[in-house]
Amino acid sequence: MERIGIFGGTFNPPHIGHIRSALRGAEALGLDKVLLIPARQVPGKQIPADSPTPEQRLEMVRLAAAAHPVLEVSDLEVSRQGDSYTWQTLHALQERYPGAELTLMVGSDMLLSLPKWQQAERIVKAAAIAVLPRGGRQEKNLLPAGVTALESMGAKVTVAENIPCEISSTQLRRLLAFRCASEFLDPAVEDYIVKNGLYHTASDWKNLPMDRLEQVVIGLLNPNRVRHVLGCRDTAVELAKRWGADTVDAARAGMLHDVTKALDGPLQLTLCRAYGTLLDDFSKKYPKTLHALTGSLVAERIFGENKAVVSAIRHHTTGKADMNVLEAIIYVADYMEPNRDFPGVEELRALAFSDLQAALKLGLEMTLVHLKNQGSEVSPESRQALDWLKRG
């Protein structure tokens, strides 16, 4: 009896996470192979409207798994027409690969919502269900209560050993728009990503007006980080009238001060690697805190920003000794924007439109309180600072 293993997705794009944990789970399951099937949309769920065509996410899957024999690319849902339903697919695997024992792969993430899938007891029919972990925090609390609940379905599970990719599609997507995401890619399919364009790999996005530099950062940010970024923006503009300094360049620092704070820690890492950019130990050890070096290399690298914007990027959250208008203005701003709410917030407002070089001092001083209730420790640029400000 033949073995076949079912492993779908939008695959927007194809990644080194996917194809590893194809691999992993045909050779803990014992399949003769995997069939990868691309989705042409999936129920539920919004593909990016500036997406490749289902065709050329099939086309890249097909790059990614060339290398692996065990591996079968599918055109099954990319070629249907509508909704991609699994129950659709089982149904059509079992009139090609009569008498064939099926397992649907799924990650920890499809395995909670399964059971209201339409027609999931006839998925649990017609397939074992493997579950592939991904390694998030809350796997090991959320897992038995999803096996458990599909068992109950009459459902064959089995969680597999895995070795996840600390990689999303949605963050892969952000390292193609900033040219760093090659070491998740197979060399073809980023040959094939570059050559056509995809990913906003072959977009300009220097010096744009401030209209579109609004709509392309939205689109890389995390929904809820939005609203403060705009607040940022707006707040600095309004300082910028009030200590003389170029609201443009307010406006635009304001603007993509937060560019990469959707990445987390280790992706923060990969993108200095990319940039050929050299860390002191802080920032090896504390990776969280490096947006503002990351957003500061995006904002020259790809948005085209000047040097003053750049700069007032890169010190937006610890600040440094000698810091010019601008540089304080966008500090500031991030801290007291409309959207903050913590004690002291009102009386840092204030500050701002009266006393800039106050307000900045202030916020730098909160902020160390704020670290030594954590028990972590404070940056030494931001000691610098203060100490910069005591003098003056």
Second form
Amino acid sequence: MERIGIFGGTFNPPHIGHIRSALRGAEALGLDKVLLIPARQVPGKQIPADSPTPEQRLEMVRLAAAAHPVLEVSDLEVSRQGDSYTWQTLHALQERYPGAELTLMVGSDMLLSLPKWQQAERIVKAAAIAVLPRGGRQEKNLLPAGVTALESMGAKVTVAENIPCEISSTQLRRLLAFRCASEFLDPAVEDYIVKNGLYHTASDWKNLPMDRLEQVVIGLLNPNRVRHVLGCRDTAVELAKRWGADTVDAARAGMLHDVTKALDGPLQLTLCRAYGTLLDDFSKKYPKTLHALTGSLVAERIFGENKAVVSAIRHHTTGKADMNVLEAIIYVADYMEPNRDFPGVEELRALAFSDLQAALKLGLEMTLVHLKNQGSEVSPESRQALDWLKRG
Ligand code: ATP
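Okay, that is the form predicted alone; can I get the form predicted together with adenosine-5'-triphosphate now?
Below is the whole assembly, all chains and molecules, this chain first.
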């Protein structure tokens, strides 16, 4: 009896996490082949408007699979109009491969939602379910409940062995925009993306007017960070008016200060590697603080910003000794923009407009207390900033 794995997804774009999981799953489950089936549209999942067409996604999956004989690519869902429903796909496959044993391969993130998919009962009757771990902190806690829920519907569930590769297409699209995605892409897929200018690889984002800059940056942020960034930009402009700094630079630095914040620690390191940036020991140990550095690199190389803007972004998290007015404004605006809410924020807000250096000092001191309570180390730059302000 032929044993066939079914690996569906948006593949926007396909990455090495998809391919490695499909290959490892095939081996662990003893499958004869795995069908990679890009969806035309996923019910309940918005495919970003500036994405490639379904046909282009299909072509990229073909390129990613080409070197692996166990992987086959199917256009079943791309060529069917409307939302792609798994039960319809399974039905079509049962007709195409009569008597075959079908296994639906799903990433661990899909597990909890699967019982809510349309015709879920029918799905688990038609195919066994193989879960492919993706990694991540929550996964270990969530897996058992997901497996139990499916088993209670009568599903045959296996958790396949997988060496997780913690990348998602959403993150990869950001890396592509920042021109540092090679680590996670098959070279043929990357070539196709670049040749066709997909995922903004051919966009010129240098010196964008503010309304367009806002639109582009919002597309790169996690949605829950957008209000903060707009608040920081507007506050930075107000502070620039108050303290006689360049309001355009303030607006642009505020808009871009968190442009790489959506990348997690390991991806911050990926960007630094791709840009050839050497890191100090503190940054290697705490890659989460790296978004200030990577944001400044992206502001310079991708957005063509001037030195003042780049430097204000570079130092917005830790501060440094001898900060200029724009650097101080971005540091303080980030701390007390209207969406921030913590004890002492009102004092900081008032101080920002009456004594900028005092506000900077208060911000740094509050950070130090916070880090101490968390048991985290303080960056050398923050210490130097405080020493400078105390001397001041
Ligand atoms: P997005 O970020 O757009 O949600 P994605 O990277 O999760 O995309 P999909 O194309 O939607 O990719 O995923 C297809 C299938 O591959 C899903 O079952 C998903 O759980 C799985 N998958 C995606 N990335 C990985 C990975 N890094 N490791 C293991 N499985 C993965």
